[in-house]
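Coming up is one lone chain in structure tokens, specifically the form predicted on its own.
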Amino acid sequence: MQFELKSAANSQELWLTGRFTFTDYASFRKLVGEVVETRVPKIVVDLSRVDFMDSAALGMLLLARDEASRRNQSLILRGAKGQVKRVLEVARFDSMFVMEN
């Protein structure tokens, strides 16, 4: 998994590329910690370049959402497609996150 962080007006965008799996836990957790410290009102996790996601990645997204929520920040998932979109739909993430195309 590769991560790229982009700053935008009133938000931070976290762009993920490749496979998002359990092996990414430490680096993703560290990056989320850095992003929530910025105290921007909106955090966008762009999944448009992720081609595979496992159940551990789902858990990491939930942890990130909870961390952002504790600081009154919103966490939005954007651009999921293919297998990633199907995994999010089966897990009913549309009821737990704001999802953008």
The other form holds:
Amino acid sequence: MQFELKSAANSQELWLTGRFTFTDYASFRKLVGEVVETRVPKIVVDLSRVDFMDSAALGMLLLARDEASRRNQSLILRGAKGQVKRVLEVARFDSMFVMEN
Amino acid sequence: MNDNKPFEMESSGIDTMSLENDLNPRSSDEEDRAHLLLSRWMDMSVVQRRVLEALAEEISGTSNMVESNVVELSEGFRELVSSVNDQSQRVDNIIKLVSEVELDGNRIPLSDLTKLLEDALVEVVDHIANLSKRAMEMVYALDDVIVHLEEVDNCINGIERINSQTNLLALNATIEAKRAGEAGRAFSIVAGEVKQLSTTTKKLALDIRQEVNAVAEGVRSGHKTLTEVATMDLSGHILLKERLDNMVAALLEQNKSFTKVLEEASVSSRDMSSAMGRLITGMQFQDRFKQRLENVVGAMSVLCEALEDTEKQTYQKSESIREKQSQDIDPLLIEKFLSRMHMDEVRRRFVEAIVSGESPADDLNVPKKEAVLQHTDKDIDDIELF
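Now that we've seen the form predicted on its own, could you pull up the form predicted together with its partner chain?
Expanding to the full complex; the earlier chain stays at the top.
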């Protein structure tokens, strides 16, 4: 799993590439912590280059959402496709996150 | 009345016969020929009468046979209608049964069942997501504990560092006290106390380190177990819902097709039932046919009676006619009749009736049931011939 942080006008974008699994928790947590600290109103997690996501990754996204909402930031999931999209849909993440294509 | 006129004229001729015989011999010859012709007509009348009687019997017998067969057929069709109605009732029950399932003693429509299943699966998926979240929360928390434990370790290192300096200080103080001699005696006691404190602190720091190590060991073990739990990927289980959704949709689709076929079967049964009802109604017209044939037979009886009357009147007028009649029926005529009759039993009855002058009525009124059964057993196609 590779991470890339991109800054925009009033948002921070976290681009993920590869398989998003439990083994990535330390770096993901650290990055989320950094992004949250910037206090931008909008945090975008781009999943368009993620081809697999396990249940631990779902847990990490839910924790990131809690973290962001504590600081009144909105967390947006963008570009999910294939298995990632299906898992997110079945787990009804569309009712908990703003989902973008 | 007109028919009787010639007989009257003839009979008046007979009365004057004896007178004219002597006067005109040709007249007597002509009279003989007329007598002969009349006796043939009388023979023919007998034959006609017997044939008419035989035919009337044949018609009545056939009509009765048709009647009893139609009654049996109607009865059979009624039973069929009742069976078909039962069948369509069963099909309707099946339609009801296949669209519902019994759950905890309640009948639930399949469509509601999919809703129940959907709700249950959504709950399971929610639990999985929540479980993953809690597991990760624990992982994060234990990570933090490990960081804190490392800090505690650093603190113990600091205590030990200070303690070793204190210990060194105590040692230096003891040396300086000795050098001061008597004046340094009290200071030497303080230095000894400080050394004692340092030794105690060292021991305490060691104990803390051991305890912290034990805690760290426990936390690492917990972290390891939690990692094992968190790495158990449940995303496959989440997608199981997708598969179950598809399976349920396929099942519902199949159930729909099944119900459609059953509904078609039910409609066919009802069509069959109403078609048979129409057949039964149609067969009730047999009664009309019977009445028509009775009318025909009635007319034939009147004709027979008229013939018999005429025969009697003729015999009364002339006894010699009866003597001249050949009591037998012309075999050639019988042969001609028989050549037009193709069924053995009809031929047999006909010959018996016209030869003896009595109709074998009882034989006809009872339909040849055994023969019918044999026929149907043998080959359905033969019924037409029958």
